[in-house]
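For reference, the chain that follows is the form predicted alone, supplied as structure tokens.
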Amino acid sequence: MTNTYIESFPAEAKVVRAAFYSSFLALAIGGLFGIVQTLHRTGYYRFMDSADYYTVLTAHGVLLAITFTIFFLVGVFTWAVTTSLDRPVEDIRFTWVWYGLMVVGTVLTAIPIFAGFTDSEMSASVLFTFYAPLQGHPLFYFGLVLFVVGTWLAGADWFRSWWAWKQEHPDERIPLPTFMVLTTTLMWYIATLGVAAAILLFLLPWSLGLVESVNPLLTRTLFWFFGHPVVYFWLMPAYMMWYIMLPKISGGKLFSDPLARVVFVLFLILSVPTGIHHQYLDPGIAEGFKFIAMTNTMFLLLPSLLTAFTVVASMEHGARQRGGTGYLGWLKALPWRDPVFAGMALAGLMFAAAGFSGMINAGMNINYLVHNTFWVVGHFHLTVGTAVALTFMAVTYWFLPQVTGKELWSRSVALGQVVLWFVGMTFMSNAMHRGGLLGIPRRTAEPQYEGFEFEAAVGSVGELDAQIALGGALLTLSLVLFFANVIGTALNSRSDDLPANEYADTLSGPSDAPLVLDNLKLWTAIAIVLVIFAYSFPLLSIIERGGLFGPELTELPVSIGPGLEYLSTTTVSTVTTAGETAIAIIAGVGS
């Protein structure tokens, strides 16, 4: 294989660069309401009411965390089958449905939550958790139900190429690219499962309504059925760069190709049944079955750290074919100034300090000192904000020249893009985090209380504000100088010196990997069993103590002031418009 991914595959190079045009855009929207959400916050410049800082809270995290993510998913997934499979799509016709689905229900979604700066009675200013009692628009939940069932087909593509090629290849392997993706998708399938089922049974039919009311815990369970394993929908592909990538730019090989095959597995059989870890502080769940959830989750750790072992072992083996010697004097060696291997060797390594603070939030008792405050944000975004936001743009760099058959814009600027986001990443994760152990709250746009102080045992609050601001001035910059590069990579000239579409050979291959690994049908009715384990149960509680659609949403009581004197009250299932969102949040309904 010596030609680039658009000069062998020139119609499916056309969809994964759209999708990735996609990402790129929701990353631009998404990205610019961060910093305005990091000043306002912080208090350095305010220009918008607070009521309006949910609605760009929203617009932040469904664009990044849902749009941006998986548009770019689909494109390396896209890449993935058809360059390890060495074939086309099937129906490239088919393709297109797909993609379109998505870009139908991305916008018919952002309708709504755009429509909540005006004074229009649309509004989805429900935050990226848009479990009950927040309601949004019905165009709000329709355009989600279009974008998932877009990602539905994209993975069904997916599939008829693999079926397609095991009729041509019945004692053949199944590649290792293409395993990764159809194990992530069968993880996906299962859990979206959960979000299919509380939107379109409960949440549209309640906005349209058609129903009086909704079991709120009952849609939060459902929601974080789905809101946990989408973590590992970001991440695989990530995981998957630095399994087939990484090594190939250190320039070695990956160390094995079974273990990867393991990891994939355990992602599928354990992702689904853990989203309960993030309801620890819910009431009506039993504290056996979130012990079960925290076992569960816990269990998680062991394909990370064996993705630790493989992708370093592969990196350690690449820096000694170049030359590198010593315990650690290989580290040397390695090609750091090449952006794609430094963007995703420092987004590997932020996961690593995202693994630790994830520990504390998978433990059921000190999970209660973190729980729904800044620790948590500081948490996700060194995960979905660097572990995948950095390796994606990363792996940009690479892939940008492959599907538009045009030379890089500037390997320098690239360079210095992806150590400028570690470096406001640094400053602005570390600061959330401290702040909240100090029980700084998430989710609001006013976290200082009136006659109240936060006190840190080291530094202050201005301090940490301090902090936030400028990692979020670093990434802002980091992310116009991406932007540039993009641009700048889309209008240069066609070139003929481009590196081959290829990826990382192994010293372990499939043949060392037990053939049952490959038997997906097995692992997939694993998963299915174990999450009617840890969710059967649970559900069952939450129906017979609230039934299906809840008791009546009636006024629920808002404390103010230290007295804890009953001044005001507020009707929960009304609670629409960005500023009764900060009402519910404090009534407890945020999590």
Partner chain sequence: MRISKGALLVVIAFTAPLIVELRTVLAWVNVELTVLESAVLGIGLIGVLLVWALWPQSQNNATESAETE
Given for the second form:
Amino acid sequence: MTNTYIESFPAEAKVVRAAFYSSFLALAIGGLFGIVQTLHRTGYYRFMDSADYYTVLTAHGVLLAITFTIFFLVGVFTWAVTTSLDRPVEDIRFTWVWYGLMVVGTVLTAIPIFAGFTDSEMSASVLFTFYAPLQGHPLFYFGLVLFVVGTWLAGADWFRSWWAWKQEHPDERIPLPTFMVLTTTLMWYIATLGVAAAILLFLLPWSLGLVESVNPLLTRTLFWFFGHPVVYFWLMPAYMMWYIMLPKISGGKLFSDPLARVVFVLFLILSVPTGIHHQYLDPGIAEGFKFIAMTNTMFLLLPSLLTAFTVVASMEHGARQRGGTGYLGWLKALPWRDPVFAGMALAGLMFAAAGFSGMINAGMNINYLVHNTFWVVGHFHLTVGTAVALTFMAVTYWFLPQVTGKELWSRSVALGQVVLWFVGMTFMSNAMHRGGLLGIPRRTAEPQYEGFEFEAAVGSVGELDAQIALGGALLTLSLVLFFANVIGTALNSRSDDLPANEYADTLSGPSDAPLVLDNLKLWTAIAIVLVIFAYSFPLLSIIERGGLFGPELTELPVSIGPGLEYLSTTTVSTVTTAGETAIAIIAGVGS
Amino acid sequence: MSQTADEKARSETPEHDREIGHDEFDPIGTLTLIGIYFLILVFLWFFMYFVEFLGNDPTVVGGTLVFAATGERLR
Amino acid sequence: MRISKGALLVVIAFTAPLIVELRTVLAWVNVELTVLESAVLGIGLIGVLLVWALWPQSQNNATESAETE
Amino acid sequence: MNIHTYEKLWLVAAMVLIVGFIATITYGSVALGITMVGDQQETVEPTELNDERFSDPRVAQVGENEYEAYVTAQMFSFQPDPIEVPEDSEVTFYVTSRDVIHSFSLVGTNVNTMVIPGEVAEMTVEFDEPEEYGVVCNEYCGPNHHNMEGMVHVVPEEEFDLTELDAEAPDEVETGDDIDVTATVENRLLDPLETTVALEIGNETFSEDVTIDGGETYETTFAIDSTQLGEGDHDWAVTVGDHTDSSTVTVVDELEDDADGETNENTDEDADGDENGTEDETGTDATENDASGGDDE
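Form predicted together with the partner chain, following the form predicted alone:
Following is the full complex, with the preceding chain placed first.
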């Protein structure tokens, strides 16, 4: 008799599984586009028109940064809430509703993006950041809104579970995993107000022709209001896994429950008022506002640095319980053969490196050196591309048996896969960082120019390209192994010999944590006040300068094709053909 | 990797050698590891700021903060 | 085997960033390596690691470590 | 809440790190004078950039060794291109966009800004040695984004001037009439310019030594007897310093009475790259207007 998640919560396990599979589908398509870009950019293999590169890039960004991460997140969070509260969701139909909404949102967003490959007049090659006056098809914005609303309802679902639980356990501390889910969700609610405002008030009406124009700096600022905290939204499930799974898999206990709570509270209050650090080089925002954003951002390092200590100490506890000794000798006693452990540990290590390049990005004037260069791409391939993605893939090897009741297809392949990802990303992101320091821009199909060349102090640009291509190839191979394992596991038969659905105990438990840490209203209020401090004056100033709806602009739908002729709203027929594709995709996901 | 006496060959570590409670656990290994990380961070920060960044002339100069501090634009 | 196969794999993976950046570091002290040279160096390093890991430990060493346990 | 001593130690170290980072950045701002692109500039209308700075993107001298460069970015080019400034100068760039968000980034330097329609980015930069910098747009701006590039040339003092030359002559004249070649020379430097305006036509050269005060425009007309040249096509070129403006005049027996607006202009290939961008822009506009005016009639 095992005690897996699917046995305890069969209905929830289905939703979690569906969310995971949706996430993996996005990962597969996004990953495929990743290698296409790698080969195109480095010039090793260009089979498409360079204009199409940006369509590929848009799909890669949206599918991986939004779809892959957030679908995985809702799966993990649903698991965390149900497991730690030990109660099923209040209404499984509601759970399916938000999941469905997210799927529909994704599909609606994907339609105009993918239409960019066809001769259709519809397109949304506006990249993940969709800066106006580049204009996507209305469906693109509408889909994004639906997706975000889906995540809002998911959050409501988790809160509902917690409220119901609280009625029955009035004097108990919020279990740590649920606490993490709730603080992250609150942060998400505050953060998404920015993108919701940008889309609903400005971009969507503008793309529908209801308003004449938009203020590009305003929508851009609102985007980054959301665009930075979204980074933490991806990261928090990975952090959760490091806090509650990694210690257990290392053979130990979480070093400190109270500090874990402190960390999540800090993320709740500091994640949002920092977005302007993406706009250090924007004209129209005063230097003082940028300085304030920098201070907030730098203090946001604190919870991550604390996490580093707590998580490593928990691993060390495990190692010492397993007989590890010495100052560093204990590292050998860790279960490196376990792909779940090895993957998460390597992801954590890469995140330490990413932390450093992030510190550079956070610095105000040093931003001149790296802003919008390849460095930034290197940075977020370490954060979302490794710290998050590799952690997700590693815990998948633990989660899949839990939500399918089937044994993992191959642990050796899994170990090889996570190590391969680490090596591939080392090559790729290292070369990206170095390329950025030479001034090579990000987001470009062909970083080769007629009038000048990039000069490398050591080696050459060609060698950097080779490293990137090699890294990309290894990453693709790693992905193939990952999917082989996922499919192999799904095809396995049910097993009775699976580990129980558990997470790590704590050395210093919740009773050590001051009660005030669980006061979510207080932290939310503080978070909102900080956001108002950080954002009201910059936003007012931007509106005062450029107007709410900005100057007169020429809308520029980025049609991928021979010309750049203005293409107005699309015909119904393209919508319906694309709709059929959408239905096919939904059917594929649902099965 | 140095060869110390306590680095012993273990191809298979038993799940639990011992139970270590809260009070008897001193994460000295963590402190060591994170101390190394700290030093790397400090070194790299100075390197990036003073060598890579300030060595990457020209830089945008002569601004409001300086003006506020010194009353004149730096040349 | 001095360390487990999994640990060995991870240790080898760790050498990747070292090998990649070793060249840059050496360039500061005016030792310029070509790509080929640094690749050979990397393979050599991995070879040394493999030898270290797979070399049977001497009896003496083993008892020593057993004592310290 | 009990926190382990080591973790407290780490907490302190982390705070030191954070404060140290902020201190370094502040040092850069205050002591070294590194300035962020800010909100010093008023907003502009991106679709009609007709103020004196951006209607004619160019470099202007504003003081001894002080220059201002007015730059526009549009799909998929920068104007002017190349931007030419002298060595040992302090240049303030004013950059704005005519359409979408671009960037203006000097490769291999810390000169880097976003270019947002409606906003003007202001950056003051000191150039020492003569050098050629590439300029990239590092923000995605459309399907040809990767082809958007420019140059900044920092040239030796003696090679630098801000002379604008524009020479005009009729396309066709009747034998016997004079060919009036009018040269307009603008000295955009603050110091007076001593130079020679030279016209070469056929095998003959006419020239005039002039001194143009700073900021002044000098206009001169050479009248050439067409009979001496004879019937047929004659290339002419006006040269001032390194700048040349040239075209062809046709001497005909009898002038047809047909003023074709479109062929009248723009047959001249500008040898001077500096003028190329601006000339093209205004030139095309003018012809378009002429053409549409003609249609109406």
